[in-house]
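Here we start with a single chain on its own, the form predicted alone, put down as structure tokens.
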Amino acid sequence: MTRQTQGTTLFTALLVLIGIGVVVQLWLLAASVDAVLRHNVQIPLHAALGSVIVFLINGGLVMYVFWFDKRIKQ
């Protein structure tokens, strides 16, 4: 397996994971809005914490993609 093929496979897998993370964040937003409309204060706080964690994971994955791309080009 060549490095180019490995890079394409890794890039595709990481994009799928990032896409799943974005969908989870949208779900957390919808749950937060629903909870606010029901006058429940705790759920949005927990959803915000979960969203921050997912955001940091997605940011790390994006940084890894850039690092891997830079390493492949050298």
Second form
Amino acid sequence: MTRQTQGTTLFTALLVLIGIGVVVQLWLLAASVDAVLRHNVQIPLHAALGSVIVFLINGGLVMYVFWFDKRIKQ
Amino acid sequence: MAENDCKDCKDCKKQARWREDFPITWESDNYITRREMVKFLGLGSLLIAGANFMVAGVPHLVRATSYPQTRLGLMSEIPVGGSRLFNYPTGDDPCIVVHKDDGTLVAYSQVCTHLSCAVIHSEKDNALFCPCHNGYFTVNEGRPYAGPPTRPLPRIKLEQRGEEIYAIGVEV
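Beyond the form predicted alone, can we have the form predicted together with the partner chain?
Every component of the complex follows; first up is the chain already shown.
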């Protein structure tokens, strides 16, 4: 397997993982809005914390893409 | 790519010279690369996380709003076991105050949490009753215990100053 094929597979996998993370965040956002409309205070806070954790994971994956590109260019 | 296989031309030799400095074809310009998509999703992830925090902050902002202090009348004006209607916090928000048998007062929004009909005090059942769909709420806590409503009635905070009763806030 060539390095280019490996890179393509890797980035496709990262893209899918980040996409799943964004879908989870959208679900958390919808649950938060639902909880706010039901006058629940705790659920939106926990959902926001969960959303930040998912964002940190996504951000780490995006940073890995940048780092990988930088390493390849060097 | 073969010399005569360009997407937007027949013969590369016949192209304008600026093509050498800008060799991107129109079609390939429309493609979105995986890296661009990853960046887009990363930015989307940040925006959604921010939106989630904004949504989480809404109840705290609503709670921070100050409510007026409205005089409801004298305690003796409401008979024990009876009720009285008033509007709070604005003139368009109907509420009901009930003088319980133990001598204390409780007040709730009169708007049913099912379909916004006006609830009334039922002395016979010792409950707040919504005649539209036979919804029942407890007088002590305003919780629904029969009928279609699932959410409790917003409670109006009361304060007693001597004989006078004041509404001072709304507890959702």
